[in-house]
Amino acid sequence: MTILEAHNITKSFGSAKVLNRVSLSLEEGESLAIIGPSGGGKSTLLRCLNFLERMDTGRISVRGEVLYDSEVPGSEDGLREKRLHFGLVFQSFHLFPQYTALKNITLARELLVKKQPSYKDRKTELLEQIRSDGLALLEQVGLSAKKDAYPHELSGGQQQRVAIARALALNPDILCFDEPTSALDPELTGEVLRVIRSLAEKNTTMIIVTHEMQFARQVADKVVFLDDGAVLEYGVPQEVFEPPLSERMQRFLSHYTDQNL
């Protein structure tokens, strides 16, 4: 089942065109890796898909429902609710420093459940379920023992794993990663990539902006190569990474020869 369809997304900042008619689709349970040089539009594309940036033109559908269409007046209404289709893990963790690891994971869901008409009558039951689910997510990312730790007491890799659990807490249709290992050293990078790999093995639908080429080749079901805001390569990893490659793709991958592509 096609879970995401994005058509002809364009985005400019002033006179600089950052995305140029980008289209892609994603099936439920697939992982899509977005690769390309710095400044090629990867993070901007992800932010447009999450409605954190307002695209100039384009259409986005999730599960057949049009969430945004630049040609339909008023299509930006309710963007906060539309963002709930996506969970986003940032480069720099963005955990709340005043809350424990568990509270960082449960907070958004606690705020949402308070809006339910039955909240007052079922408060204890609902909050206990949210806490139980939060503890299960901490166990999933290997951090059960850190539930009461504050962000400053966690390593970078541990903070990023909490951020992943937090994104999963709202049960998004699509989990998105924006260079999730760029702020980590190689040892900590490995622990985060192992969590993402385990999610892929469980058929979690994901979009991963990454500079980890070997990881993209081994884990992703589809790969997009984005350069100067345009899709230059799009397909399964074997199509994108194996010869014959376009000259631009060859030049890009030449910087990653140490990753045994």
The other form holds:
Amino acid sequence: MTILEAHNITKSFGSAKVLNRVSLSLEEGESLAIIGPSGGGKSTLLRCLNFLERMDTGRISVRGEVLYDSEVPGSEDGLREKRLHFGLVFQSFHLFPQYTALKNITLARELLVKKQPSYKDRKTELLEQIRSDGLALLEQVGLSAKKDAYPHELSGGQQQRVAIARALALNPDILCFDEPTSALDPELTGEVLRVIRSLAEKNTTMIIVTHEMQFARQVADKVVFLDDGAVLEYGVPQEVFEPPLSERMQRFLSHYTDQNL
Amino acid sequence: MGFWEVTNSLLSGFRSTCLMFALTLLIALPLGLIISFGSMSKFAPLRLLVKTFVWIIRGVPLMLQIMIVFYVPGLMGVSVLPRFSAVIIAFSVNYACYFSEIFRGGIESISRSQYEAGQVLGMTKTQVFFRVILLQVIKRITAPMSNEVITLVKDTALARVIMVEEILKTAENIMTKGIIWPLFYTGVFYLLFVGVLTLLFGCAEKKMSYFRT
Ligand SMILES: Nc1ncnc2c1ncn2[C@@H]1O[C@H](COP(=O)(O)OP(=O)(O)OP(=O)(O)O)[C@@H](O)[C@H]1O
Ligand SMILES: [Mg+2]
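The form predicted on its own done, now the form predicted in complex with the partner chain:
What follows is the whole complex; the chain from before opens it.
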């Protein structure tokens, strides 16, 4: 089943066109890798999907429901709820420094659950549920022992794993990653990639912007090559990475020769 | 007048000093936050208005502001405020403006990504501010705030320009009887008060040292 359809997304900053009629679709349980040169618009695309950036034109639907359509007035309404279809993991984690690892994961849900009509009667039960779900997520990313640690007490790789758990806590339909390992020392990228890989094995629907070509090739079901704001290649990894390569793709991949594609 | 007698009457002046200090803080802190929101508003006319107001309040001597609040209503034929209220109003507005700039600096120093991290988790702007941003701001502004708060302790002495009783004024009253040393003795009260505040701010900083921003 098609879970995400993004249609003709266009975005300019001033006179610079950063995304030019980008369309993509994603099946449930698939993971999509977005690769491409720096400045190609990868982050901007993710930010548009998460409504952190307002696209100039375009349409986004999830499970057939149109979340945003620039042609339809009033599309801005309820963006906050619509966001919950997506999760976003940032390049530099952005954990909340004053909260423990566990609280970072549970905070948003604790705030959301307050709006349930039954909240007052079932408060302790609901909060207990959120807490135990949070602990399960920490376990899933291998950080049970760090539940009471504050972000500054964690390594970059651990922080990023907490950030992944935090994004998972709200059960998004589509989990987006913006270069999740780019801010990490090389020896720490492995632990984060392992977590993402295990999510892929559980058929989590994901969009991963990455510079880890080998990882994209092995883990992603589909690959998008985004250059200059346009989709130049789109297909299964075999198609995208295997010759014959387009000239732009060849030039881009030549920077990664050491990575043993 | 003996030592204990002087101490006692200075203490009654000191009580007034403390009351002015406490009331001013109580009003100026929330007012400062509101003013800081105004000075960061996306609505340009409001922002300009607030910034002009802050400029005026910070640009005119506090002593003059106290006199304006007390005397000008009378000159315009409106009923005059009680002296003590006039002082509290002048202090509160003046300090709120200084606080607002500290708050603005603190709020703007928090990276946008903290807001975005909250937003993508479905939090409202208010939730993000109060649950994520505020404590980080408080931690960052503790040091500059301690400066302002300590200055306020000593600025309360300005109240005597409109004859409001406070410790320095009490000492001056005693001086008219030909005893001058109580005037210097007041310094001890100020020092002790500021000492306590310094300790409190130290505690607050320590309390917030469990995280880094
Ligand atoms: N807020 C902004 N204002 C102005 N220009 C922007 C803004 N955000 C991004 N850009 C520009 O848009 C273009 C695409 O940026 P984007 O961050 O999406 O690229 P990217 O593919 O993620 O690059 P990288 O691999 O370096 O992260 C760049 O030229 C950038 O300078
Ligand atoms: Mg980027």
